[in-house]
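Here you get one chain, nothing else, as structure tokens; it is the form predicted alone.
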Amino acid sequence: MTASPENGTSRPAGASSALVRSLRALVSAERVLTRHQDLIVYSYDASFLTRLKPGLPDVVVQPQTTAEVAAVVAAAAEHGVPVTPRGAGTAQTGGPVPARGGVVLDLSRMNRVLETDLDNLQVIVEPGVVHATLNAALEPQGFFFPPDPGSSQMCTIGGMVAGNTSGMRAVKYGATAEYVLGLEVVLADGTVITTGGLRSRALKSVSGYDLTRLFVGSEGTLGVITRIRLKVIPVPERRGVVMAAFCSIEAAGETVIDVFRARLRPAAIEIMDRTACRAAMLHVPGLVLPQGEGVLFFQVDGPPPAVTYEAEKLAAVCRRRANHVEWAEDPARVNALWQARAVVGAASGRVREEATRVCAGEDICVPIIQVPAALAAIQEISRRHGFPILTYGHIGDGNLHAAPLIDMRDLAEVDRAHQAADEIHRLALRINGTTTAEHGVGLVRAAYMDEEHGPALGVMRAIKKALDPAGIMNPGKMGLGREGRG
């Protein structure tokens, strides 16, 4: 797209004038955006990469119905123009940012809860429904959708499905894929299909190929998700939190292994290193956390006697290595203890003056037994490159979020941040882990896909080619093609 910032007008380049005219005939003109100042909003997500190299779309369309999505995709296919689906733009991998222009489909206006069928433990929603909004609607009825991303107030269900988000409660409840019963998907030629059965309200099925799981986690590279049938479950009667501080980060990691060896299964096991704890205390006036190189937070839930029993057992296991242990069942105290973990993402930049937290190397997952070694290695990478790498995350399933804090004005430091991120990714692969547990591949991790998957990547490319022969669906992502900036 070329634009004239002086008068706010724009002229379609990658997307031809003819395509834009078609789009305005298919979708009301005010929901087809071509002005430069509108397009620039869609050229970023939360990733370090797109902060440095934004990806400008040629046109943005804001559909409100599946029929509009199908018509837009069909028109783009006819003109050979790429289509990039986008939710709230909270991704950290460049996934919802166009790699080579074309149409961005902003699905945030498709934000209705279409059906609530709690007798059958399910709901049907549009992709633009915000995670926290769905759970706020379900809670008075005693139900919830368990996956718990840190961006609950912003992220959309469609984005969670496209990236197979998991988050804090995955230890007990699993990732998003385990709750997706069926999908409505617009394919690359505009065809609309329903996975999981056209009229099904069953909670499980082995009828035909599992196409639902194929589209979950596909990051918009196979089609556009326009409707989601989700399983929901009853809200636990009570929750409790155990907090333990340790003199070494390795001792915190070893305690997680001890917990599983004791046959305990908390709903969540979270870690914050010393830097993360400092960030949280700077962010929340009056918040006090115990001294230690690492602090673990365990969330337990269930009937009150079970919560008390499990919390006491967890506290006993933690005391073998910890220098401080406390636990609480009172809802106010539980919320106070959990607040530190809840704010750390937003608070991370506070620990270094004029520094920015960048999303790079931020989502590795390693085998549980390798967690202590991974934590120590990240600290060493931080020391060697000369900037803090704040570490927190879902340690109960080996998922660590490493957050480099750098001065974006220092080009040498920016370069070292890229090096550090590469070392963190390669560390994960070296110790039999993965480069991403929940944030996805997008553009950021496309270069590691061959090493991580070997010949299986060829099968993924064959599936992509079968469903999207022209390569228009979110091209350049996940290492599936050679197009784009990735």
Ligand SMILES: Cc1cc2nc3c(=O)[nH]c(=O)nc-3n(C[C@H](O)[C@H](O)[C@H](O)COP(=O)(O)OP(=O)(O)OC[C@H]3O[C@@H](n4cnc5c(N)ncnc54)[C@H](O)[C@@H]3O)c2cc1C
Second form
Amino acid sequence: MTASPENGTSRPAGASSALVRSLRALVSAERVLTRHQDLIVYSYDASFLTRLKPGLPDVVVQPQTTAEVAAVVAAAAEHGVPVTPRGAGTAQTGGPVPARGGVVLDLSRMNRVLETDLDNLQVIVEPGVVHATLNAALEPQGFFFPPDPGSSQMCTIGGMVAGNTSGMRAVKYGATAEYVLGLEVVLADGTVITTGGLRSRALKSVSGYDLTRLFVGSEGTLGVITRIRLKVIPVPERRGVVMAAFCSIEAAGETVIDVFRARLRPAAIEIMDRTACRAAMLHVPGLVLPQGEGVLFFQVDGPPPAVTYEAEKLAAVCRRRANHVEWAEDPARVNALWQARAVVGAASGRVREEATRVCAGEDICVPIIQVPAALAAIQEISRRHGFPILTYGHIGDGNLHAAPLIDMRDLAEVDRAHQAADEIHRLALRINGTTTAEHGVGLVRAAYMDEEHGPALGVMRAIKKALDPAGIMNPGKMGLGREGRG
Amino acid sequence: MSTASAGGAGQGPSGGQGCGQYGIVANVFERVSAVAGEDVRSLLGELQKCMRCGQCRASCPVFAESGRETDVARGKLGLLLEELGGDLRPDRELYARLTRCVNCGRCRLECPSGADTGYMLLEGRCLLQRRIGLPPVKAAVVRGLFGRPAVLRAAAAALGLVQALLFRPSPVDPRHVRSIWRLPVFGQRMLLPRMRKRRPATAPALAAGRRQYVAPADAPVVIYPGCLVDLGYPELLTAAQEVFARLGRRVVVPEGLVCCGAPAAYAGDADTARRLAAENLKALAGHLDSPGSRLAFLCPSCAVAFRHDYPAYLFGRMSGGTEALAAAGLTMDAVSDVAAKSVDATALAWELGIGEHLAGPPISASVTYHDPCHLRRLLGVHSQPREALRALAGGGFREAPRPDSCCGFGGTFALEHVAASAQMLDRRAGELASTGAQLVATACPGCMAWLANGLDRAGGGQRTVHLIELIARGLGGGV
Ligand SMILES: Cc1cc2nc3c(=O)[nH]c(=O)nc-3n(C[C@H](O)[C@H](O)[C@H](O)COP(=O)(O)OP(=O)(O)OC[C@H]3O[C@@H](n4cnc5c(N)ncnc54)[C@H](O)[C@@H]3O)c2cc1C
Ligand code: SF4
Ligand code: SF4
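Structure of the form predicted in complex with this ligand, given the form predicted alone:
Below is the entire complex, every chain and molecule, led by the chain shown above.
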């Protein structure tokens, strides 16, 4: 692979053209992409790192069946060429970007809902089904798949399983893992296995090692997920939102603790700092959020009387420290408020002209009682480096999304953003947190794996070696290679 | 190709040398803006706003059909960045990818980062076009035809002759003619609006002189017909004249109006687009002086050009915009004033209260409605047409699935990317046909012509109509 402009010529050349030839025999030619211009758009995801340093694949395949995936992986294995699975490429980690070229498997065209078995509380989907599309199909029938990432409109279920994605409702409903009943996986040699039982429709099973859990969150390093049996649950009858604004971040943090002490369990507890609120208001015309250093959003759901009861009680708890409390059950207002929170990640860039939000140091998780301290420390990092960092996140589980706003045309600022990200990651580790709550490791957090896991990383490497001895599945990620970086 | 065991070939994001934990070296933004001129610098400033979140995968109608990452804004902007960085040779292939776009504005409106994808796509095509020129067919169309009003008229007349020889009237809709041969790629006979010799001077009812103007005579409704109406559907102009006359407005169709320039602007030929824009603005001079005057459009794409693209892009942030404005002897105030007065004709009719003039359902047919992308998305008009149709359709109004999806026309997109366009068309026509409605109403001559093809291919015998015609018919006999 070379970096020189090879526009117009088909890649790759030489020895690897044998692989491309066999790929074309396995998968219809228009779904085997080798034009340089087709490959470029697979060389990044939403991570800061790959915006700066793209990683070009040699060939992209868009399979439509498990058999095609298996055949492609087997062919790649035969040629000793890396395979990087990709869903919608919304990761912020570099995970779906090939670190060492090779084949990118774009699974977003395997997007059928294969079965809707609501009586048994489950659906079977292909990995490319978009999260919002699945829920849009399920909700009229009274069911839903609860995890709700901000990327719901575009991310794939396969990507969510591979990253054990979660979202705002994780406080009550947990992450994707809790809903994955079984998987079909193409292993690194092209073998197809089914986890959770071949014919199983069981909602619970402790038969054998929990291979399903092993593949959930494996970020494409152990195999390609080609089919997913997902548990779905009834949609709560009503949703309500409580919003409270505070004069200090500390007061907001204390309130979250008060809420749990009051034996309340909202579906979501979110925090947005002052700048994050401003970003949301810039993005959604007509949206008015109260003034405060920190704003908390609670979502409550359930039967209508329970929602009213819980929301009122929540509001009462908030009033102890808040300077403004509001609650809404009106679906339009509820939606407007949640929309504000859902888009803030990408809307952050709006608060600084001539700048962009970069995804770096964006996913730490700290103990709940440390949230105010972490927010203060992030502000200090922001001041020291001289660019805004707005922060929002799932405070209900201590997960904070920090968003540095920098001008990428300014090399010094780019460099300082990396330092800031590193400082944020180290901050999390120092206060008994983790570098990533839901976005994953990929390339960008590989360097912290040793520090976070110690000898356990050795066990992960052993598992990786057992399942993928040639190291062709998404190499370079998660610090699984011996050199530490992947 | 590197093999797995080769490890860190230096190309991947994990390789490389330099400072810092990730070994970051100079990035494309910094590298290019250090040497680039102001134009490229400001384009880079906007390009960096794309944080590559992928949200546009959820909105792009071209991508919805193709599943190709190069079709979404994120992909096109990625290619553009690479070109600016010098890692991509500017060539026809790149041009073709950047124009796989119906310029519907969805990605811009839905981009959470507020990245102005419209500006970037237009400016990007422009920069590329300056380096490699337009593909010959496209140059002939946007420059040679739409860029030259006299040639366009002559060509339309010639097309009329060709149509007489090689086309036959469509059995379902006599204002369309159908080619006697199947087109390659398109795979079907092609339906075109029958070319007319000249537009009727005035609507018959107007000529009869039975109107009383209720609005101040100096607050006219000025109508911009647009090329397709002018040449293929002149009866729409007549209908609009009747509608506004019924509302007591003085109706003016100025002489000297030319193509709005959108085909040229979308193609990356800003010079031609600006020349046409300036000519239009000159032709309009004096007609829109009073505050109550309005400029009404029968084609929402023309409306978007006047309302948004002239001030925001062509004479706005696109490179050379300010200079072109001065060279044409125009001011931003003048451009913005015309922009502010530009509205969709059907929406204006509704706003002026045409609803009260509708004399019961004038048609017995059932009707469905197709939202033109530019009307619904960029001009925000979607409820009024439905209200109007509920009042007008004796056989009932039937909503089609996926209301706001694209018909695949996109102007020269249909010409340049026939297969992709036809795929989008077939899906949309199928959805509209599935309603079982007898008429497919829309409010754009481009959608009308293209959907007529789709419906013809679907074979359900449905016709397309422009909402303004139905409204005019709904005015009943009494004047
Ligand atoms: C605006 C925005 C908001 C976000 N909000 C959230 C949030 O609230 N919570 C959250 O957890 N994340 C969030 N994310 C991160 C990201 O969207 C999620 O991790 C998402 O699940 C990734 O899905 P994808 O289809 O884009 O996968 P990709 O980004 O394409 O891939 C992600 C990883 O999964 C692997 N992979 C993908 N498909 C498969 C497969 N079929 N088999 C094996 N491996 C596979 C890839 O190799 C890669 O390592 C957000 C991202 C953005 C841009
Ligand atoms: S939605 Fe906007 S920021 Fe996101 S990828 Fe598309 S253009 Fe970029
Ligand atoms: S303008 Fe429309 S067609 Fe063009 S890239 Fe954006 S969403 Fe796609």
